[in-house]
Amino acid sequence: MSDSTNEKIIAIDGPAGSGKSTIAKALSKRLNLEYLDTGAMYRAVALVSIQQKVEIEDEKQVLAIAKEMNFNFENGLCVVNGFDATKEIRGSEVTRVVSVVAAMPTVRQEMVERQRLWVEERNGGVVEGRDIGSVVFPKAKVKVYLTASEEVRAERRIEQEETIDASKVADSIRKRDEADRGRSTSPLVRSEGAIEIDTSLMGVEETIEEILGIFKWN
């Protein structure tokens, strides 16, 4: 599809724990648009690669899995190849290797094509990830870059993953930040024209109102 500013696309980027998923889901409901978590797509590829005992650093094999996979994101579920993988893609083993999968250029190209097709089929949507405004939809009408302090992001992940090992979570976030910002293909950056919002001390509704106020979405 052509990346047109006429499409109703809201691109939300940011590091782990910055509030992307929470804000994107809430915005999609407020604006009656469908929501896509692109990070879940990479996690799904990592999960199936693990299940099929593929060498996680073998880009050719991982790409083959990515091309064959069937994704379905409806009603908050992540259905992969016909089974509900919503919980499995958030597991520790997937979290440990997903940055390797997400750094593969050919896998990213495959996922970007799927993401653009998803939006084209729906004539828009709220899409969140780490390269949405910079690579996937650089001409999106609304581009937001969410951030938060490392401490707050770690607290959110601890709550999300239901763990008490704070030091392990904080270390995982730092490593993911380094991997996301340092990869050669589609690194995590604040894209041109994106509004940066620090959510450290902001609630969901406050953040949404700020986004809608800035962009005056119709």
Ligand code: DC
The other form holds:
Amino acid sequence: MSDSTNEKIIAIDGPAGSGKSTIAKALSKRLNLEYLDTGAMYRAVALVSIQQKVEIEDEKQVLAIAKEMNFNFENGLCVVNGFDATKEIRGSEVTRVVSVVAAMPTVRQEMVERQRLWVEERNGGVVEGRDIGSVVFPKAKVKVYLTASEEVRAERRIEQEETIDASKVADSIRKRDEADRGRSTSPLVRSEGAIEIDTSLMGVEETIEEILGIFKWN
Ligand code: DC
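In place of the form predicted alone, output the structure of the form predicted together with the named molecule.
Below, the chain from earlier opens the complete complex, with every other chain and molecule after it.
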């Protein structure tokens, strides 16, 4: 990745419900950069694996799906193999199995290559996920690690996933965070040089002002 491209990359990592998507979208508008939700890519692989009824633990088969998958993420719309899957990738079955797929080293390698290409083609972008500052773009100009209390994170996911069973949502977040932090390949960590912001009590504007102020974006 060239230095000039690294200058225009904003890497945002953090656990589920920490505010990554909201902040990434707001930053991308503000800075006139495109936005990539890398979680959507892992979700898309999980969705197609379910649709094609492959054994979700079978890395070879899941990798074949990942390699063949046509994935397009533009303006928040997620198109998978020619179909708008924006809503489907947030379904409960996908959410339940996605961390299995995201723990597979070969699948991650394929996704990371695609993420780098996506950014290269656009000469920068706002990219959110779990390993963006640590693995995908370690030289990004701006690196942010977002957190929020467990209660706030569960509340946000309840809104996003239109679920009313709060204890189930909190439980699912906890399980997924454990899997994302505990896996051996590219676990969720605060990367070197990343600033940590707790968004529990912060508004969107306040958060993006803090990020842009710290990194003196111009
Ligand atoms: O952000 P999300 O909930 O849509 O992410 C879905 C899953 O993908 C979650 O289990 C974490 C995983 N993921 C990952 O391992 N690496 C990324 N860069 C993005 C998401």
